[in-house]
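Take a look at this one chain, the form predicted on its own, written out in C-alpha cells.
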Amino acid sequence: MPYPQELKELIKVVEKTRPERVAKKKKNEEVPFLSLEERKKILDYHPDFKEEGRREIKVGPSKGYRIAHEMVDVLEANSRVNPDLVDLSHADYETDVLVIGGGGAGTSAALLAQEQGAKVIIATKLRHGDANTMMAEGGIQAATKGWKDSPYYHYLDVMGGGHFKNIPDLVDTLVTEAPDAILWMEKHGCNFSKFQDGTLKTLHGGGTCRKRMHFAADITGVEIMRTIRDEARNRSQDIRVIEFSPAVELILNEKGECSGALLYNMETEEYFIVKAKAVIMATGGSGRLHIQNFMTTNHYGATADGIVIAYRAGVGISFLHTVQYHPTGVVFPEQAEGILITEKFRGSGANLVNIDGQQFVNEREPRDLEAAAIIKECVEKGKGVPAPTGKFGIWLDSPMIDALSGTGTVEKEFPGKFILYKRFGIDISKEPMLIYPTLHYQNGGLEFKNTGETALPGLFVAGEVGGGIHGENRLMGNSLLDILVFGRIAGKNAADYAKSRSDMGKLTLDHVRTYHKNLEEAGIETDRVAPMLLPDYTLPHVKERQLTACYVGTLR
C-alpha cells in the first residue's frame, strides 16, 4: 500500500529540509562523527547491552557463557531423534566431503573441494541458494585498488569496527585473501558494477576509511549466488545437491572424529545417513530466532541449526553475545517489514532524518552505533516517525541521491528496492523510506581457525556460522567476503583432509546420548527440540483452535 495521507504530510517536513541538506552534502559538510566517549554512551541503547536479554548456558563446551535467551533455548534442547532408533550400520550416501548448507559459503566450499579432486555432496534445508547470501544487497569489500588502498587499511577498519575484539588471525586471512576472492568471482562471470572503461566501481561503507565496497547494483548477493550456484550445477558429475534435507545431527566415529551427518527429508519425513571423510558446516545465521522480538532480514531457514548440532558434538562458541541489528530495515509498508535497505543508500548520499526532518547521526558510523542512534532517537528523544502499524521509524531520504547524482540514479543503482516499493505505489526516488533497526547478522558462532578447522577433527566451518572474524560488530561488505574467503579455504582444506583419511571407523551418535544426559544432570527439563529447522509463525488465536489430539497418517 502507498503511504497514507498522515505520512505524506510528514514527508513534507523532510522535503522542506532537503535542499539545505543536499547543499551541505555537495560541500562535504557532514554531521561530525561521534567521539569515543559519545560512542560508549550511545551503545547503551543497543540491544546487545541489555543484560536482561541474556542468560548462562548450563551445558556443553561453552558452559557458563552468557548469550541471548533465544540462542540458549535452542542449545538447551533435545535432539529431533532418539539415537537408539537410528541404524548407523548402513550409509545411504557416501562421499569425500559433505557440505551442510547451500548458500554462498557452502557452494564456494564445494567448488574448491571438487577442484582438489573430491566427490562432494551439498545437503541444504531448502533449495540450493535459499540463503542469507541472496539477501545481501550492498556489496563486498576488498582492497583491489592498490594505488589508494591496501589490506593494511582494510585490516584496521575490520578490527576497529569489531571494537578490536576480533581474532587477528581470522581478520588477517579475510583481508589478504579478499582481492583474490574478487578476481575469482570475475573469472567465473560475476557482473560487478563497472565504469565504461571496465574499472570496478567502489563505494564507502560505514566505518571504512577507503572506498573498497564492490557491488552489483543493489543485488550483489543474488549475483554472487547466481554465479557460483551455476558453476556448482555445471559440475554435477562431482557435486551432488540434496535439497530440502537439513542435517539434524553430526555423526562421529568411536575416535571422536566427524564422519558424516544425519539428514531429514522435509518432504518424505525420512532420515538418511551420509558417511563423509570430511564435513563442512555452512548453515549460515539465526535471524529467525527473532532475538528480543526484533524483525529480521534473514531468510526463512536461518534458525542456528549448524551451531546447535556442532555444539552438541563438542565445538565451542564465541562472540554470540553480540548480534548485528542493521540500522535500516523496512518498518512500513507492513508487507515488507524487516527487509534490508542496503547501506549503499547511505553511502550514495541519503540522510537519516527524524520527524522534524533533521539529521541526527553521521551515516558512515559503524552499524552498531548507527542502530543505537536510531533507537535512541525513537525511544528516548521521541523524534521517531509514527507508522500506521503503531511502530516508529526514521526516514531514509533516498530522493537525495537523485538530487546529488542526477535524475534516474535511484532507479538505475537500486533496481531491487525501486521495484519493491513501486509495487506498493511508492516511488523512492521521490519519497523517503521509513526504516528501523532489524536483526541482520550473527556476529558470533562456532569457534574455528583460519584454516577452517574446528576442535572436532574432520569438521570445518565456513561463513556466518563461524565466530570471531567480525569481533563484536561486522562492517558492511565483509559478510559476502567472509563466505567466499573462508568457504574457499574450508573447501580446499576439507578435501585435503579427506584424502589423508582412510579408516572411517564405527559410526556413532553417542555424543547425542551424552548431551541428553548432561541436560538431565543440569536439571533442564524441557520439551524444546532443536534444530528447529523452520520458525513457527502460527498466531496464538489459531493455535487455540488446533485441537487435534491424535494424528493419523500424514493429515494434521
Ligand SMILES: Cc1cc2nc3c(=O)[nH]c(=O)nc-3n(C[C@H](O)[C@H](O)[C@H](O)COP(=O)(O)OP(=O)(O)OC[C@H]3O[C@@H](n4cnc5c(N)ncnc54)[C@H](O)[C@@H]3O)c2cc1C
Second form
Amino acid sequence: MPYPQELKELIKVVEKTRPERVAKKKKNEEVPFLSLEERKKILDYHPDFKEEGRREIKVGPSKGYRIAHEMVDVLEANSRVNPDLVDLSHADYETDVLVIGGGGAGTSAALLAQEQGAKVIIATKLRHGDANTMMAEGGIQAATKGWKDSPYYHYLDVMGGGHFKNIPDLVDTLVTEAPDAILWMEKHGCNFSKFQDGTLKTLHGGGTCRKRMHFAADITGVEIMRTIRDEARNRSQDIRVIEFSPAVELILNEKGECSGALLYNMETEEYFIVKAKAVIMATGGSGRLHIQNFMTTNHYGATADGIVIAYRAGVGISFLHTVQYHPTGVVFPEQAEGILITEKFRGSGANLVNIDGQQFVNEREPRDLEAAAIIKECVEKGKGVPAPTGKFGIWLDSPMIDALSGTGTVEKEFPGKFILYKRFGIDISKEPMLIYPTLHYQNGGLEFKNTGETALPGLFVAGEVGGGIHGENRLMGNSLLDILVFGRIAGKNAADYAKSRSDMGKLTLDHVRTYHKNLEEAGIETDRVAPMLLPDYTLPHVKERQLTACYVGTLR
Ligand SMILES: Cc1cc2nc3c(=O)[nH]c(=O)nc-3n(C[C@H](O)[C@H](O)[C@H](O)COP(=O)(O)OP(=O)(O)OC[C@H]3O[C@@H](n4cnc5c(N)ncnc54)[C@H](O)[C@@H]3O)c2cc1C
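For comparison with the form predicted on its own, would you give the structure of this protein in the form predicted in complex with the named molecule?
Next comes the full complex, this chain leading.
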C-alpha cells in the first residue's frame, strides 16, 4: 500500500528540512553523541529497563535469574514428550556430530567438523537456510584493513557496545579470528561488495570507531548462507541434512554426557532418535516470542528451542536480561511490519527525523540508545508520526542517500529494500521510510566457553543461541561474525571430542523427568509445552472452530 494522503502531507515537512540536513552531512556536522549521563537517562525508555517486563525463573541451573516473562514461560514448561513413552534402545540414525540448526552457525560448524573427518548430520526445523542468517542485511565486522584498523580497536568497540559486561575471552576470540573468517568466506566464493580495484568495501555501523563493516549489497546474509549451504550440500557424502525435523530434547547417557537428540518429523508427526558422539546447538534466537508484544525481524522458527532443551539438560543461561530491539523496523506498510531496515541506511547518510522533520539523535549511537531515543521521541515527547494502523513511527530519510552520493545509489546499494517498497508503490529513493524499534536479537543465551564447550560434556554451542560475546548489547555486524568464528570453532572441537569418545553408554531422558519434578516442586502447574517450535498466531475464535483435541501451538 502506498503512503496515504495524510502521510504524504507529513513527508512534505521532511522534504522541507532535507536540504539543510544534507548540507550539514556534507560538512560532517553531526548531532553530538550522548554523554555518559544522557546515556543513562535515555536507557529508561528501553524495554529492558521495565522491571515489570520480567520475573525470576524458579527452576533449573540459573534459578533466581530475572528475565523476560515470555522467556521464563518457555523455560518453565513441560516437555513435548513423555520420557516413559520414548524407546531409547535403538537409534534411527547414528553419527559423529549432530548439528541442531541449519542456519549460519550450524552450517559453518558442520563444514569444519567434516574437515576434521567427522560424519555429520544437520537436523533443522524448516528448510536448510530458513534462518535469521538468511535475513541479515547490513554486514559483517572484521578488522581486515590493517593500515587503519586492528582487532584491538574492534575489541574496544565490542566491549563498549556491550557496556563492558561482555565475557572478555569470547570477545578476544571473536575479534582475533575475524579477518580469517572473512578470508574463509572469500575462499569459498562469497561475493562481498568491492571497489573496482578488488579491495573490499567497508562502512561504519552503530558504535564502531572504524569502517569495518563488510557487506554484499543489502543481502549479506543471503550471500553468506548461499555460500556455506552450497558448500555443505556439495559434501553430501559426509554431511547429511534432515529438514523439517526440530530437536525437542537432548538425549544424555547415564554418565551425564550429551549423546544425541530426540527429533520430531513435522510432516509425519513422528519422533525419532539421533545418537551422536557430540552435539552442536545452533538453533539461533527467539524473536518470535514477541517479548513485551514487540514486532520482530526474526524468521518464523526463532522460538528459543535450543535454550529450552539445553537448559533442561543443565546448561545455564546468561545475558538474557537484555534483548536487542533494532531501532529501525518497518511500522508501515502494515504487510511489512517488523521487517528490519538495515543500519547501513544510516551509515550511508540517512537521518532519523521526527514529525517536525527534525533530527533528534546521532544515527551512529549503539542500538539500545538509538532505540530508546526513538521510543522517547514518540512516547514522551509526542513527536512520533502517526501511521494509519494507530501505531507511531519516526522517519528514516532514505532520499538523503541519493542527495549525498548521487541519483541511483539507493536502488544500487539497497536492492532488497528498494524492491520490497516498490511492491507497495513506495520509492524509497524519493520518499522516507516510517520506522519504529523491532525485536531483533537475543543478546544472551546459553553459557559457553571460547572453545564452544558448555557445562554439559559433549554439547557445544555456536551462534545466536549462545550468550556472553555481546554483553548487554550487540553491535551491528558482530553476529554474522560470531556465527562464522564460533561455528567453525564448535565444529572443529566437537569433531575432536567425537574422535576421543568410544563408549556411548546407555541413553536416557532422566533429565527431563527430573526437570518435570523440579517444576512440580516449585509449584509450577502449567499446561505450557516447550520447545514451542512454531509461533501461534491463530486467533481464539478460529481455535474454537478447530477440531484438534489437544492444542499445542500450531502443532499437536
Ligand atoms: C532481519 C535480520 C537482519 C540481520 N542483519 C544482520 C547484519 O547485518 N549483521 C549481523 O552481524 N547480524 C545480523 N543479524 C543477526 C544475525 O543474522 C543472526 O544473529 C545470525 O545469523 C544467527 O545465526 P544462527 O546460525 O545462530 O541462527 P539462525 O541463522 O537463525 O539459524 C538457526 C537455525 O536453527 C533452526 N532451529 C531452530 N530451532 C530448532 C530446533 N528445535 N531444532 C532444529 N533446528 C532448529 C532454525 O530453523 C534455523 O534454521 C540480522 C538478523 C535479522 C533477523
